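Shown next as structure tokens: one chain only, the form predicted on its own.
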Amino acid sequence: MTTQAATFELEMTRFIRAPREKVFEALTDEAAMAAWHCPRGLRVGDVSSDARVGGRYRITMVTRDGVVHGSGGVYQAVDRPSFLAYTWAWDGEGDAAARTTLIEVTLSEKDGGTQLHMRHTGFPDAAVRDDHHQGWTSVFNRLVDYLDPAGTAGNVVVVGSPISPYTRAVRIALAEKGVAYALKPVAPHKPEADAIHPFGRIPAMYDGPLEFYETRAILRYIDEAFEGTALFPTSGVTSRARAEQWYSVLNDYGYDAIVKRCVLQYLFPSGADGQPNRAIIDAALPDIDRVLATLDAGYGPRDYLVGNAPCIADYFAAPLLHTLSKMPEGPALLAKYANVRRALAVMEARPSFISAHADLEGKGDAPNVTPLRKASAA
């Protein structure tokens, strides 16, 4: 390594709820490394590991498009279960000596688990170092998934009100992917929401130390970061555009008419004597009807808005329409639109929808339920 390369370094610390011995094994055992040693959205291809001083290791990481990124190096120190040092070099990046960096991992016992501290040195510039910081953060998220008793729920935390259609859309998407997560019930503009979203909105989501806000961005991350059911259509550019179109319709027109101008009047009445403001609700009804008519035509004979499988638009439509069905005006509005009712019933029967609404069972979505008056549907 050159003197210039050694100028730039990266240090990261992660707490892992597992004994040091298990963490050390995960860092060096071939079968374990095959389960976690790549960023989210990729998969591990080949792994070899000869975890002794002078021994070599190699890892390949494969994108969903089949592009292979390989790296490898030589173990410099192996002090089980507390310390590990090894060189790191990506395939095909010029002179081997110039592109070789050094990784040092220290494992310490802490709070019944393990504190992992990594020092990665020898980067040629700050940009390369920062790229590795992003990559290692995602890789260590997968290490936590692998070792934490809660699995992915040790990393993935949804921050938002259980009754928010946006929060429920994210929860449905995670369930469709089979991703375990923790829910942190938070209303908009509370300190926990302000800490992650600059405008205090919900939902937000943590994946380990990574923070995401805005539902559309969260759904995109979930789809690309985790294996399993695709959240966006895979049948072509037209279908993907349609999914975006319907999501925008629901976000820009459906939520405004159904939630902002109808549901919230029942949850937070602004009329005289603490009653819902009928003028606001009545003005919203034609717009709700227009949204329903548009959706009804969009569904046609299908159960989903795009093709024969649900996508992000359906995950958002279902909570909105379900909530509308619980409003006093909802049944009459929906009665006119058989396609909407059929599509809603199909989504309501999906395990992902049921799991996202489990904490509302017995409380319902009805506006006269006291617990809902204490939360926000924003």
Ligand SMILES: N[C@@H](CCC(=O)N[C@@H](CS)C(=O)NCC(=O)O)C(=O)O
Second form
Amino acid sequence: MTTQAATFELEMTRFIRAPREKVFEALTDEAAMAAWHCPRGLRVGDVSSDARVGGRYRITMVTRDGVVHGSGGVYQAVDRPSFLAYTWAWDGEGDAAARTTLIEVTLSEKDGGTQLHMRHTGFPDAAVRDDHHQGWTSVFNRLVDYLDPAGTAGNVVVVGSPISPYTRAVRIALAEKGVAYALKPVAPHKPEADAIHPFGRIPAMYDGPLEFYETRAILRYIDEAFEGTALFPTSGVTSRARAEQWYSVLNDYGYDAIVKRCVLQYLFPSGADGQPNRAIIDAALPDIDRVLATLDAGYGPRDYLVGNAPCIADYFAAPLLHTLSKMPEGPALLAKYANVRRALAVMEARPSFISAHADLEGKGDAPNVTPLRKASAA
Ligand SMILES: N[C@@H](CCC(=O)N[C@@H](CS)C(=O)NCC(=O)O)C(=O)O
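Starting from the form predicted on its own shown above, please give the structure in the form predicted together with this ligand.
Entire complex below, previous chain first.
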């Protein structure tokens, strides 16, 4: 829970699944601080810490572009393992005293872990306070990553059904990045989906207290927040625009024709006698063919939609095309498009794809499509 008073102070609390001694050490030990003490998307540069009353500390945080943000201060109170107070001043021009704020951290035992309460006072205005609120939220996420036995899965929770292609795209992206996460299996419009997505759709994602919805935004966050393989092409503006173009093709035309008008007709039959609605499926087939023809030309001799490495477009294409291949019409539709089949096979062999599909067998993804529900649901 977080509260912000109008006096330009910040108070934040965070539960951490680790003993108080460990949390205290993480807050004060140089090597530990180097592992987590910056917001997501940055890395810690140099750290020094002399955690005694009157001792100094200094931390630098480095953006991906190499911009260095330095901060330091003096320990005011060091009561291991329950209380810590220190001044905080970002590097800058002019009067250092005017830039100096005070941080007080109280650690209490709670539910087998630690409740961290932080009070950060002395901000000059609400905007600076709010910037720090955002920054600390992300920094505490990294503290939890560092201390929680589940690592990043102590923060990162994907809310969505394993069968959803959008959810699968997010899971593939997290696996490509090497980010451990927990899956909360939730169907669209269930209370857990409505709680995080204003339109009740899936997927959505928590990173600690941060909430994200809409796949494209989630993928962007994953890419920028976590180290590891880039999810977007890094080699120039044209490639990045192409990645957006292909993602948009799949989102706007691919999902509609393949999933809404074909796959969902099998999974949630809406025709007479609980059968799939033939008219809807038949009308979708030329549009699916058009999507496949477009993708086939886009791949050409390459295995990926943009350049020689997978990007967000491939992570979304793979679950869509894989599911299409399991539909009764899928093999015949795909037969014409060797480039699509080759690219799909390459993606299907990736560990990220395999892990995102491990819990799908027999749930509408098997060769013989089993309806999930006999009702109209398109
Ligand atoms: N614009 C959303 C679309 C997500 C979406 O449509 N997900 C499907 C499941 S794959 C869903 O929630 N469908 C429920 C509905 O259409 O009401 C995104 O990009 O995340």
